[in-house]
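In structure tokens, the next block holds one chain alone, the form predicted alone.
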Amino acid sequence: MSAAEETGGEDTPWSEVTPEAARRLLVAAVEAFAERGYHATTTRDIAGRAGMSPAALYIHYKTKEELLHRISRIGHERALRLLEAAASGDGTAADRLADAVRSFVRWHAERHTTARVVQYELEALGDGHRAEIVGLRRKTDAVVRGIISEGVRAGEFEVPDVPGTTLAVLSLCIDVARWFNAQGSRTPDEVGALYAGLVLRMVGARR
């Protein structure tokens, strides 16, 4: 599944990005830096990609690296929500863990190229850009550690290190952008109710 392919239907992470020309040198740029990696990318290469020529890129992002940005950040933001949406859901911790886990892995598999930029091109980020995206991670980091959090008190999970094992759930969530193949045998939702039953597992949670 390409970039473009991702972006199809009403839930796209490319709707805030206009106009068009813009849009899809922004789908051009993942699928670029997704196959070849950010540094192996040229802005010829994403032009090319997008059928237009490397100048017309320069009316809509000033560097390569302001194209990198724009996607992280549409990315983290859109990730985030969803994590957020499960958090302030009905039902006991378990079940808001379960359903963020869920609704975090299936985004990480529908959009793993988008993904595999998203998480791990962040060094090649300016410092400016790179703290905006770090804060990102954080508020993501803090969403989980609170339902976790949550749970330990209302005894529902048996977790002795919170920020250790929030650690570990969402490394285990974003990993799944590395290795998930669209042509696999596993579709997303198949493979977020897994997850989500892991993670139950991983912190106790009591049935």
Given for the second form:
2 protein chains.
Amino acid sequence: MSAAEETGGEDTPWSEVTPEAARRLLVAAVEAFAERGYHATTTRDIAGRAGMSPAALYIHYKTKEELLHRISRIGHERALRLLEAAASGDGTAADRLADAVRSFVRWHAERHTTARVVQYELEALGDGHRAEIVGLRRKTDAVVRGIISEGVRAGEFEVPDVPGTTLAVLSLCIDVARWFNAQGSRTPDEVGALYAGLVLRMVGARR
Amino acid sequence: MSAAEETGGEDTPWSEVTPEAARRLLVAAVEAFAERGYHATTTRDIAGRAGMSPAALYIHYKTKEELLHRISRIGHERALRLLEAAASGDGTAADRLADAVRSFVRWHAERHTTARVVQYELEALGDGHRAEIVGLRRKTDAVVRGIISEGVRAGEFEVPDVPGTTLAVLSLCIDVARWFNAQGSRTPDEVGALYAGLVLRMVGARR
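Please could you give me the other form, the form predicted in complex with another copy of the chain, since above is the form predicted alone?
In what comes next, the whole complex appears, and the chain from above leads the way.
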């Protein structure tokens, strides 16, 4: 499945990346990395998929690692914004946690090709870039931990190990990118609803 | 981390693979696939890591895909045996489900390098081999679904969506291979205990 198909036609993938040639190269890089892995992909492969010459690629990206970093940063920032929006919403901690899980799962299901690249190729980032992405991941973790902690303080949730439960909740949602199949029997929204219910059980939410 | 380190010195990794040269090549292939990805690894790389010549490799494995298939089959068969042992144990469905989760998590934590290769390189298998592995995965799924269904029938568990909950439980455990870090703050046993408790909540087990 192409990155364009992944969005379900809702928007142009990576529309925040300009100019258009830079965006096309990013879409091509996601596809190539997902199919063959980062190390087996060359900048020549990526340029070819985008219908461009290697020289044209170098105008926009100096290295293959720069493409991976751009993909990873945009992916992590989007996922973080989804969670922050859910966390700052109205309602009880249970409402906000369920909303966060639904959004996060839907993103990992709909954008599973991107999410796999972002999750499985972290080691290929250069040290500085990896540190930046680790920082975004810590923020993501803090948002979910914050909602769970608020629920505990409010007496809504009963959670013996808040950091461990936060880790498990995020892990459950992220792994949707591994197994999700757009031809499968469940839609992204259905998986999101199922998982929101399971996560409320994990935090011992009062019925 | 090498595959030898992964076992914590408990046993010789892949000890069921004989002769010794074939075993060493398999260990080398797991390391190479985990570091660089299947497509970026050559049989020459694998032979070199094992301190052997490419010609010596071909005595034992005709293709790189044969190595991946062997790794994947042994990995999936081991994981299935662990779950079957837990499922056939004494005790309530809750006892057996907790035992299954602890074993499955411990395997994915201790053998995380192998598990990542097994989980992320499924697409690289040839059609016949992939069908065989999909068959093993269906059996794995059936074992966990069986325990959950028994718990529901016995009135121990309350599960509105048994197939979906089974999928989520397995996914949660498998993703341990992605994030587990042997230098991290939690041991495989600690993660197993945490996850057994969370899974009992997911199935609505009576306290």
